[in-house]
Every structure is written in C-alpha cells, then in structure tokens.
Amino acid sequence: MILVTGATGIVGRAVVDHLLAAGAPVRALTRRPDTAALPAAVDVVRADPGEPETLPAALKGVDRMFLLTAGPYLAAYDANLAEAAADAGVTHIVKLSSGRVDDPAATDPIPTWHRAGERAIRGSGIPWTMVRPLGFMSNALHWSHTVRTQDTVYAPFGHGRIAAIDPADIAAVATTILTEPRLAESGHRDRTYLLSGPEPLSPAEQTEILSDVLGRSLRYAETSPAEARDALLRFGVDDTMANAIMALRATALEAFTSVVHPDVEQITGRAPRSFHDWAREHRAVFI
C-alpha cells in the first residue's frame, strides 16, 4: 500500500491518478474525507499530520509514501509522518521538496522549511528520495481570473525567468520512483532530484504561450511586489504564507531557477512536457 499526504491538491492528485493508472493501491491522508473526491479505487482516511494521534491507524499496512506537505509547520508535520511511518515499518518516502534547499543563501521561509523536513526523514532510518522542482507549471492557474475578463496577466518580476514543471511531470518522476520493485538497485535510494520543465519561461513568455493555446491576444503587465503580495491576502492568504509565496517567487531572478535539470527525462525515460503542453490541457480554464 502506497500513503499519499496532501492528496486532493493538484500535485497529491496527479501523484494518485499516477499511481492508481501504474495498478498500485493507494490510500490518501486528508483531514476532510467527505469533501476530498478521489476516485472510488483510492482507500481514503482521515488523520491530520498536525495531530500525531490520528497517524498510526493511517499508517497501519503501508509500506511506502508519498509525503506533500506546506506550511510554516511543514517540519512539524514531516516529523510527525516520518516517526509514525518507522513506527510502521514503511520502507521508502518519497517527498516533495524545494529546489532551493541546498543552497546555503536560501533563508527565507519556504526551503527553510523544507531544509528541516528532509532532516527530519533523514533522522527517521527510512530509506528516502527528496524531489525538488523549481517551480510549478500550474501556478499560471492564478491568471485564470484576468484572463478570462481582461485578456490580462499580471505578474511581478517579469525579467525573472523559471523551468517550471508540469505537476503531471512530478507525478510521474514519484511514481517510477514508489513502484520500483527493487528499491536498492534502483538508484533512487537515499537521492535527491532537481525536477524542471524543459525551458525556463519569464511570465511574459508564458503570456505568449498561452495567448497561442487561446487564440486570442493576452498582454503581460508586470506588478510590483508589495501588489502581487496584496492580491495574494484578498486571495486569502495569510501574512506568514504570502511573504513566504513572495520570497520565493523573487527567486526567478536568480540563475539558478533557470537551470533545466535532465532527473525527469532520466527516471521517467521521456522528456518533461512543455508550458506549451500544460496550457493546452487547462485550457478551458483560461476560456
């Protein structure tokens, strides 16, 4: 039995839809089952990773794990899945990461908290593999809205530039790597993965990508920081997680967000999809 946290989100989802589409059985960790719609195949519990109590009967019969979790109490919650995941002899986790966690400079909020969950699976003697993508593909979902009405998208640090990844693409990489029957000579024990799309793409050029997909013409209108942290609070984004989105999002001016990696092409034996892929899959909703 494989264990997927964070399962209703667009990464946990892909990850489920993957792993039941590769024939392997799937529980999801959710803290509100009624509402999680996962297909009838997936085995769904409720616990809470904040609420270590309601851990070990989630736990009970798996034997390897996809762990997603966010957050300012991500470290709390990974520590909390990894002690109660050796407590039931699960052999293998695979978590979701930040691709910014290796670097020393990287201090503020998001890989600061990924940097202290990957400790603490390390600390666990569970067997691990750590994959890190620089950026997410379906973040362009947050256009959605003045696309649609204004044939607008407004983004900040329009000369930065990121080989996001399609989450399809994550899904895939956590799949090949949760259903290796041989974990041992897989090479993927104890390793650590860098996940990009195939180009980095600044939000004018993803503008471009999706004005084609759509058929009509979109312009890119870059905002300042302090107005693209304001839109993120009438979101509904507290203050912690939208300083932390805003940290991380300045990241696209360093080299380092631009780099494409080969890890997906190498584990998955195909090249990540393009924007260009992604776009014209969520089409409908840009529409």
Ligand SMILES: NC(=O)c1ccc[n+]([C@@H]2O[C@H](COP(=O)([O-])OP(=O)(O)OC[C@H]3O[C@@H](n4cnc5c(N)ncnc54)[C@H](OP(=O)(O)O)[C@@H]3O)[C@@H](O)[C@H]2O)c1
The other form holds:
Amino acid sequence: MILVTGATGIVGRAVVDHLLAAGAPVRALTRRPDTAALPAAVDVVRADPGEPETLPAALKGVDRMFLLTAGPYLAAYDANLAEAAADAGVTHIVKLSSGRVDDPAATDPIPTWHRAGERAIRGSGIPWTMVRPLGFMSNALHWSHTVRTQDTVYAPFGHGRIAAIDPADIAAVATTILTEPRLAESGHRDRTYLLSGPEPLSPAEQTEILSDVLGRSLRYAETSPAEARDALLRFGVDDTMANAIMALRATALEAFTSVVHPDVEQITGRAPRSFHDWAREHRAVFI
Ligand SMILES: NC(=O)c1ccc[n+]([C@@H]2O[C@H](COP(=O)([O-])OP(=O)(O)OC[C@H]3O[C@@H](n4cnc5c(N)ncnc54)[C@H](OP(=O)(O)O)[C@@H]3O)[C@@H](O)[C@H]2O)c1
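Form predicted in complex with the named molecule structure, per the form predicted alone context:
Now the full complex is given, and it begins with the chain already shown.
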C-alpha cells in the first residue's frame, strides 16, 4: 500500500491519479475525508499530520509513502509523519520538497521549512528520495479570475523567468520511483532530484501562450510586490504565508530559477510537459 499525504491538493491528487493508473494500491491521508472527492478506488483515511496520535492508524500496512505537507508547520508535520512511518515499517519515503534547500543563502521561510523537514526524514532511517521542484505551472491558476474578467494577467517580477514544472510531471516522477519493484537497485534510493519544466518563461511569455491557447488577446500588467502581497491577503492567505510566498516569488529574478534540469526526462523517459500543454489542459478555467 502506498500512502499519499496532501492528497487533496494539486500535486497530491495528481500523484493519486498516476499511482492508480499504474495499478498501485493507494491510501490518501486528509483532514477532511467528507469533501476530499477522491476516486472510489482510493482508501481514504482521516488523519492530520499535526496530530501525531492520528497517524499510526493511517500508516498501518503502508509500505511506501509520498509525503507532501504545506504551511508554516510543515517541518513538524514531516517529523511526525517520518516517526510514524518508521514505527509502521515504511520502506521508502518520497518527499515533495523545495528547489532551494541546498542553497545556504536561501534563508527565507519556505526553503527553511523544507530543509528541516528533509532533515527529519533523513533522521528517521527510512530510505528516501527528495523531489525538489522550482515553481509549479499551476501557479498560473491564480490568474484565472482576472483573465476571465479583464483579459489581464497581473503578476510581479516581470523580468524573472522560471522553468516551472507541470504538477503532472512531478506525479509521473513520484510514481516511477514509488512503483519501482527493486528500489535498492533502482538508483533512486537516498537521491535528490531537481525538477523543472522544459523552458524558462516570464509572466509576459506565459501570458502570450495563454492568449494563443484561449484564442483571444490577453495583456500582462506587472504589479509591485506590495500589490501582489495585498492580493494574497484578499485571497484569504494569512500574513505568515503571504510573506513566505512573496520571498519565494522574489527569487524569480535569480538565475537559478531559469535553469532547465534533465531529471524528469531521465526518470520518466520522456521530456517534461510544456506550459502550452498545461494551458491547453486547463483552458476551461480561463474562459
Ligand atoms: N507552488 C509552487 O510553485 C511550489 C514549488 C515548489 C514546492 N512547492 C511545495 O509544494 C507543496 C504544496 O503543494 P500543493 O500546492 O499541491 O499543496 P496544497 O494544495 O497547498 O496542500 C495539499 C493539502 O495539504 C493539506 N494542507 C494544506 N495546507 C495545510 C496546512 N497549513 N496544515 C495542514 N494541512 C494542510 C490540505 O489537505 P487536507 O485539507 O485534505 O488535509 C491540502 O489539500 C508545499 O510543500 C510547497 O512548499 C510549491
């Protein structure tokens, strides 16, 4: 049995779908089973990574785990999950981490939280694989409202170019690793992978691709970081997370975010999906 945490989010749900398509038995961990809307083939369990006493039941009979946690307490969640996994005899953890964990200069919240989470997993003694994406193509979903209502993409850091990845490719990588019958010989044990999409794009270039896919002209308008932060607060994001997200977004101006990494292709045997592919698949959200 493979346990997927964060299974109701964008990446976790994609991992669930990919594992099911590969014929793997899947259990999904959620705090809200009633609204999880997961496929019938999934064994849905109610547990909370922040409530360690709920974890042993969720991990019973689990052999491998896709570990995705989110928010300011994610390092504590990772530690709780790693401890419960060790007690349950889990043989491999694939953790969704962050692209800047190895950079000692990355002292802003999100890489700091993930660095501590990775440390907890390594300390558990369970074989692991860290998958570290830079940015998700699905972050463009935040633009859907103003694309629909104003034909405009508002985003800060217009000079930055990110080689963002389609979450479906993260799921494909995780599924390849988690369904590997002979993990010790697969080369994925205790490895770290940097995941990117096929090309770095600025928000203006993404806007052009969206225009092409939607068949109507869209405009890119650069916002200030302060305006972008206010938009997050209006969206219901709290202060801590808004600051963490803005610090992360500012790294769009740094050169490493535009680097294309070969890991998706090396692991899955095919090139990563383009932003054009992603936009075509999510076209309906922007109409
Ligand atoms: N967006 C990016 O560009 C990017 C890039 C690199 C890495 N990441 C990492 O990717 C992860 C986020 O992935 P995602 O967007 O797929 O996940 P998500 O939608 O933010 O969250 C996945 C699930 O985790 C649970 N959850 C969310 N916030 C929580 C909190 N504060 N406390 C407890 N549970 C919480 C929820 O599940 P239930 O309600 O069902 O329990 C949620 O559906 C984070 O670790 C982030 O640092 C993101």
